[in-house]
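The chain that follows stands alone, in the form predicted alone, written as structure tokens.
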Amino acid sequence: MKLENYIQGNWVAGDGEGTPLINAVTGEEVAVATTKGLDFKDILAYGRSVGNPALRKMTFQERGLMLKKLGLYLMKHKAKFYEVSFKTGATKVDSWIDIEGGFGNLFANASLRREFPNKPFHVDGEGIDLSKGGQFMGHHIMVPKRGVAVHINAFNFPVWGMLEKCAVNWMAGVPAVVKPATNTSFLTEAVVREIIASKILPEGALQLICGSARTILDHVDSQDIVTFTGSATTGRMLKANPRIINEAVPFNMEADSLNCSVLGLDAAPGTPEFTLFIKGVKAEMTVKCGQKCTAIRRIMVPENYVEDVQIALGKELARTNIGDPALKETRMGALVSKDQVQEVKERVADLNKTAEIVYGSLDTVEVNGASAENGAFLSPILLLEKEPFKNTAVHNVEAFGPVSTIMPYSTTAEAVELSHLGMGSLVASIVTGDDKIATEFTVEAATHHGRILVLNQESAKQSTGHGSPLPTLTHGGPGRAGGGEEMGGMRGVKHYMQRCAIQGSPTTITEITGIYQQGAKYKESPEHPFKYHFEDIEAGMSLKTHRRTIMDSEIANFANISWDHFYAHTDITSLGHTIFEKRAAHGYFILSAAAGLFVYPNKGPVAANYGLDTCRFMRPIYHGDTIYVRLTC
């Protein structure tokens, strides 16, 4: 079966042979992919002409509730998907992350909508006044940029790759197109039939290329945003392209690093964050063959705890039942392919020359349902470097899969330097049940990690674990990492925006961005604002009211019913040497004056009001002063 790619609005398949994509499990055939004959330049200009006009001019509820509405039709074709995965040698657990994880982003990125203005643009931060006179200010908004998100993903998470970076991206109202890792693109194009047939996308907003796309960022520019997923080598390499400098394309850089994990000096054995600890690293270690960016490869244990992990964690791998992932008594997989597997096992090779391998066997797996031979199977390998300020390859080399190294520090302080000897990194983790400790290493490793779990009994049953990305946090890290950050709530999506500066009177900025700036016009109301209909309401139209005297007899009852005695209130004699000159009448009162002041007590359209925000107590009001209110949208 040769795959298709899906482009300019049609399925096609790529012209010759193609690549043979390969099940992990039983070693035959899936299909053949191959993207000769594609157009690449032609590709991204539908994208731009066709896609992203569609989108840009969607407002952000409509892209939210686009993106929720995506996300509850493919739960409901989430069962074909598994069936899929399991191809790619991902067990039950691992495909759960990967795609209902992915359908995930759709929904978190669909909640954004209640951040976001319902415009099609974002209007960023305050006003900023640029003058005396108070006629001449500043502000920021954020449109979508013009061009296509192009997002060349890794080979571990086909669906969840995909998804947690086109949420955004859409959200941000910019199409994608997207190039998987060549050897899981079949479960990829199982996901975006299903997208596509549901229609709820705009035509455009997606493109799926399955193959190679050696030339695709030749003809980027720069409204387009580029993101990678994969090898740093790989990503440094794609940075570099000619187009991207001169064009100063964005591209987001998300590399497979040198995570560590921590084992806090009072978590001894016996201890309940000891305990946590292993179940963490096993997890880590074994969860998609330890195929994750975010895997633990270094393992930093207080140097008399060291014989203590080795035991406990060998005896959790040696539970670990390793097989045909469709089986339910299977905890992990396959790796991807048999080529990932000599890969793996060279890149052991070279940390052994060092660290010794404490658990595990890189010629023999015992594999349950399925045939070793065939399959691209691997036995967790666990290692203990002794030297690990000596001995540096275990914070340079990275065998991607379910492999992790063992190491023994002694403060503290020397936890946070081995951290960064891995030259920086996409997440850390430090278990621990002294806030003191955990304290130390998050705020001195930080600079080289783009996040860090802080594990204890406390969290742990709520936490989401080490490896785990989450839409509403930054992904991404340092040096080794990419420097890029992917997802991260609004963050994310103004990643997919341009930012500009805009000058004007505030009259006129107010006219732009849809929210009323200090100074600007009044357009008086010719009736009640409670008497209209929300969408009737625009920025500037304000409501000035009668006023109120207020009068010493209600302060002094003000605060019989509040309890709120303050002296400035209710003892005039104390009044000297303070900055109140008379009684001075409660904040709280006042708020109360003003809401009898503008609420209308007819029946209407408006059902409640809900709060207020950034309120301040500016000035005292003193008995005798007359108040009115200012009420403007």
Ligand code: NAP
Given for the second form:
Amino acid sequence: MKLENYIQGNWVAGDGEGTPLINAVTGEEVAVATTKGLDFKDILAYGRSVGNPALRKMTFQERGLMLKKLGLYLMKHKAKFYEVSFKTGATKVDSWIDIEGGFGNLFANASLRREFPNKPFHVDGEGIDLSKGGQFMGHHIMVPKRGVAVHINAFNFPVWGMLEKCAVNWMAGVPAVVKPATNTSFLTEAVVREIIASKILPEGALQLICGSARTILDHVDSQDIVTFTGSATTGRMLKANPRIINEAVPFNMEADSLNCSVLGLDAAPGTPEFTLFIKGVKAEMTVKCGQKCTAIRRIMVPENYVEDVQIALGKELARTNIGDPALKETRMGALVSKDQVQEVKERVADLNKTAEIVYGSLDTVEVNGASAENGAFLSPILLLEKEPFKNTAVHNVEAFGPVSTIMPYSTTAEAVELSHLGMGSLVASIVTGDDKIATEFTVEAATHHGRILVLNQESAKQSTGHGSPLPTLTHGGPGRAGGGEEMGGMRGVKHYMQRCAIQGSPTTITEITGIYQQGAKYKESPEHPFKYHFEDIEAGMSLKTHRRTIMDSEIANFANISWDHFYAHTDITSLGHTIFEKRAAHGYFILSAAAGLFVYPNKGPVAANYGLDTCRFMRPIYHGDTIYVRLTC
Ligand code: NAP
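In place of the form predicted alone, the structure of the form predicted together with the ligand is requested.
After this comes the whole thing, all chains and molecules, with the earlier chain placed first.
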């Protein structure tokens, strides 16, 4: 079967014989992929001219609801994706992370719509006064870029890898061209088929290239955004593409990462933290066969607990049932391909020059329900590097499989130093019940890691674990990890938008942003603003109320009603050496009195008051003072 590419509104098979895509469990051919004959220049141009205008004119609310609808639609079809996913060697749990984890990104980004304005563009931060007279100011707006997001993805998460990025660029109003890694692209293709069939996205919002796309970056321009996930070698080569440099195309890179997990000095064998540590490391070694960018590669252990950790981890790994990923009892499936098994073996050999293998074998593996010969199976491999400051291969060599290395440390400062030797990672974790140790490690190690998880008894029950990037938190890491940043809620969406500083009078900036700016002209409202429907309200529409003088007796009464007897409201004999000159009204009384002045009492379009975002009590109001309200939309 030839996999088709979804380009320029059609499913198209490439020319030629193509590359065979192999079932990781049986060794049989699943499909062939070819991109021969595809014109990448035209594909990108189509995204810019068809997908981009359709998405950019939608508001954040509309885009968010579109993502939610798509997520719900895909959830209905998830069973068929699991069937396909087994062929990549993934177990049910691995597939859940990939498939439903991917859909989770759609839902999480959909929820962001509440944090953005009900407009196609975003108003970033607060206005800035640039003049003494208050009639010249600055602000920032962010508009969707006019290009396409080109996503070049790694083989390990064919669904999550696509959706963690697409959910974000669609929310921003930018279309995507997705190029999954060739060997697992048949799973990405199955999901894209459903996405296209759903007709939920506007045409052009998503194009898919299944297979090699060596020249695609030769056609990007300055309004495009490229994201790359894969090995550092490929990433660096692509980042140096002259087109990326000459057109100043944003290039987000997520590459190799020698993540670490530290057992705190306090977490002795027998403590709950010790048990949590062993479970965490085992999971990160075996889930997805260790083919996770966030997997723990370096296990840092207080020197006197090294043997205990080695024994405990060995026992846990021995319990791992390896075999056909479709079987319920299987805990670890196959790697993605035999080539990947070979690659991991070679990297283990590099590590093995100084570190000894203390669990597992490169030559034999016991497999249930499948053939060890035909499938890409490998035993988990645990190594011990006794001199991690001297022998640094462990901080440089990434074996992208079920492989991890124990190393000793003696002080928390030493653990920090070891963690830095990885030269930039996506995630580090420390398992400790001592928050002083947690603080020292976190603050000192943070320069070199994109995320740090502190795990203890308190957080463990609800923790999402060392290996899970979350859509609302930034994912990425410095240095070796690529120096990129993605996801992260609103932060991620902004990567696909252009920020522009705007300057003008407060009245003009109010018009442009749709948000009233201090000092802008009021539009005196012919009717009370509560009588208008939301759509009919304009920024700057304003009402000045009648006045009310605050009485001494009212302050006393409010103290009785609220039970707030703070001295400034109740005891005028104690005002000496304070900021108060007379009996001051309660801030909450003034707020309530303000409501009394501005609320239009009759039933109308206004449903309810659900709160105040920023409220400050800056100056005292004394009895005898007169107040009024200026209510501005
Ligand atoms: P890879 O070989 O670097 O490939 C990554 C992607 O780049 C694939 O889609 C590949 O396409 C494409 N590619 C390769 N050469 C290209 C070129 N000249 N022009 C355009 N595209 C090109 O990496 P991988 O083996 O798939 O993934 C394993 C690596 O990814 C590991 O090192 C792992 O640490 C890293 N990774 C990092 C993260 C993260 O978030 N930091 C996540 C997952 C994986 P083809 O498949 O068609 O060659």
